[in-house]
Amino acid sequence: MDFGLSDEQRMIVETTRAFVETELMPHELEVERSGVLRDELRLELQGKAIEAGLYAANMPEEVGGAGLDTLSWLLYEKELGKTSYALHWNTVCRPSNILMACEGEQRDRYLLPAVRGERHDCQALTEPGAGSDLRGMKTSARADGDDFILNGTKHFISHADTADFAIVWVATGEEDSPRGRRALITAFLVDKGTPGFTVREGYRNVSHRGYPNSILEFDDCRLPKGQILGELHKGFEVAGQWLGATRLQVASTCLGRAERALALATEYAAQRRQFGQQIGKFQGVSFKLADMATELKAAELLTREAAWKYDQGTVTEADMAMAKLKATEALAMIADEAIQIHGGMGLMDELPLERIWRDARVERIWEGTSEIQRHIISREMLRPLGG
């Protein structure tokens, strides 16, 4: 594994960093204080992202994306992660890779317009009674002739407010398993405006202001079978093929915020003077900086190794779980210590640290909790021994 970056990768990092610092960061305070990313600002920044060549960089070249390898994509995600989700996710859009499962007419209706920035998707998995246990979902679809009738509720659905369609995961049957009967899952493409499909305002959230969650309700929502993404009952197979790197994406955006928090803490420790010297010379501060830097480096190495293995075709679920676990927990620790080094000023919204600290909390929950990541890691360790 080569730890150096290619010229192309350095260019990706520099271009993305410049866009974040010039176009996105100046709007952070407005979004944080208002809790809203104005539609006109969102559309303006989307246009600039497309012009800069940063839009849909996660998608393959054959459909109009940048076709980045996994490590290059994650370097790009790390730079975007230095600003708020409201700004980087809603303006520098990355359509879900699962849209690559679109076939026939679906490519022209969903995949290609999403890559061009003409339509936007959201993922609808989580339910009030089914978070980590997706097989326990209650939202269902029953066959009715050539159609399916969807009923149920999804919640905590990110950017559903601005999405044009949802990728909705529902139970479409049952099968036997060693642990008893379990749901068969199917993914459907559901357009906004479809009768029986309602998007409602979600919950007020301590993390990611301006990036709201929504509640999706399905009440006898009728869909033709042509809206199935992939195959009937094969939703988990579709997810496994296209969504595996999502945990690495979360890890990378966390690395970006952790790096920003550490840089602010280091600069402050060098400038702030108490008792006649820089506070960075006191062990109580210098040891914090050393621990923060070490945690960040460990998280980055785990993430880069997993990215490299992903492109080699050798990555395991445990590799990606380790990266997500370490990066999210390192961010929590670094954000907290950065505030401690700044003292009371660290909690004021004139600095981004209190936002980074608040936003860090959700990272250990969504896309698989830290406990789920530990379960995945230990399961992979025990399986060869019959566990």
Contents of the next structure:
Amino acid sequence: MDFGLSDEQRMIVETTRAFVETELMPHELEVERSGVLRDELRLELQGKAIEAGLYAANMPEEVGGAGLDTLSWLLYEKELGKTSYALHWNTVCRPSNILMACEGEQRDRYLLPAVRGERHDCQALTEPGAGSDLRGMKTSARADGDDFILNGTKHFISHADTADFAIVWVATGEEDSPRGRRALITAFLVDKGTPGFTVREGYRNVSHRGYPNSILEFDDCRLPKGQILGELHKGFEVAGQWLGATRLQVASTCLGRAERALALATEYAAQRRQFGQQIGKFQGVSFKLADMATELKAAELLTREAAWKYDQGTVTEADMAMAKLKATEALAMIADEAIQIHGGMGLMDELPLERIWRDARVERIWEGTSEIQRHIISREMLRPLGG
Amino acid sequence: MKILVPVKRVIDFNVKVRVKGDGSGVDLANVKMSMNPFDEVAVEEALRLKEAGVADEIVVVSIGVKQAQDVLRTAMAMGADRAILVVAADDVHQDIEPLAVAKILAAVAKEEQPGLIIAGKQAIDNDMNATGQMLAALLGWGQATFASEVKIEDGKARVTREVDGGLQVIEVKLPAIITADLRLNEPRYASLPNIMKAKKKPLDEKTPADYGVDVTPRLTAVKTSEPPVRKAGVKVASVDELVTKLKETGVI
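Form predicted on its own done, so how does the form predicted together with its partner chain look?
Starting with the chain above, the whole complex follows.
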């Protein structure tokens, strides 16, 4: 067993880290305080990311991506994760892997421009009435000749404000299943500007300043059948085949942020003096550091192993669920304790800790809540026993 | 034209250096190592000359422990075409002295016949600032050290040098040795696609014996010690108090 990084992986980490530290982190305070990533800055940083060859690194080489294996890609995600979502997601873009399902002219209209940074996508699954229970979605499309007519509302849709088109999952019928009737789902590519498709400002929330969520409304939005991504009624299948290790991506982002918080806490514990000595000499502080480091390492090993198995084709749903669960919970604990070690200073926005602490909260909710992850893990344990 | 760029693997400039317990040198066990920053500048300059059509091949060479292939891979990920690794030591604590390095580089240069060698002006670990100059002497080539600007035209290099109190512009006939100062350029990031491509670029492994060079040390390190810790200062309330204190301590 080799737990080390290859030369390529080491260089990927170094390049990404250098880019994040020199190009992105200096803008953190501006984005946090104003709540906005200015368009001008976003485009400037996007240009730099493309020039630095960090753009669309999740995509295969044949379409112009870096062609990274899952583990290498996740190491890159971890480094990006050290800065805020607004700054890494909207600048060093990673187009949805699912665009690899584009066929024919869809490739020239959506996939290739997305890899080149000319067009941006967003994914719309969640609805006010369909969160963890995605098949309960109400947004639907009915056939009308060769066209489909979409109606319904999606919400919590990240970066839809800057996207040029949306990948939207909607119900297109029902079928019988062993557990009763269930919805058939189809994925559509919907361009902004299509009549009947509106993007509205979403909710103000605790996490991710400058990285807004939006509400997508479909009101008799007519689409030709050529806008179907994959096949009719096979929306979840196309997601399953192409979406990739998104839970591991969330885990990696959390590892990056947790590592940064831990580094700050460690440095502070070594520098700050109270009662005539470094506070790190007090067991109350040093044991916290030890626990934080242990949690981080455990989460990192789970994530790396799942990534490695992903590339071997042996990963299970539970492997990815464990990594996502552990990494998001470890981040919550580490962010909280890092603030505790800093005392009042930890809550001031001159340090990135209060942001890391706020941003950590959503990680235990999106891409499957911690409860859903535990459900997936336990289901895999109990199913062979008839559970 | 072919450009040869020697690169050294040194302790990373961000690492807090610690002296080994027995004072025999700096502790390098489990410490992050990177390409000497001056050498990164040299690689970048070579890449720019290639992009400008002045050079057509860039060969990077490193002399040291086997792990130095790290920095060669990094140089190839930045854009160098191929690499030569001369494994001259087993222990990271064993530094190869400038004269031995220069002799090996001279032998490599005889084999490779580059039109130009660009090196870092010094390595940040022991600050010898000697290899480039020794190499020029061994090859009988011209040298332009501490370069902050390089122009190649009509078989000559026009080099701006950073000297005490100003800039000096000199011309050297090619082939020549140029050593790079930090202000020569700002090295690029190794892009992810280039990192993946670097894996396929050739890296030849050699030994000092292949070049007939003896790397036995000629220098003995007597003692290594950390710089003295700065004593805490005092705060003064007024200029008068400052002057009094300075007099008291005998500074004025």
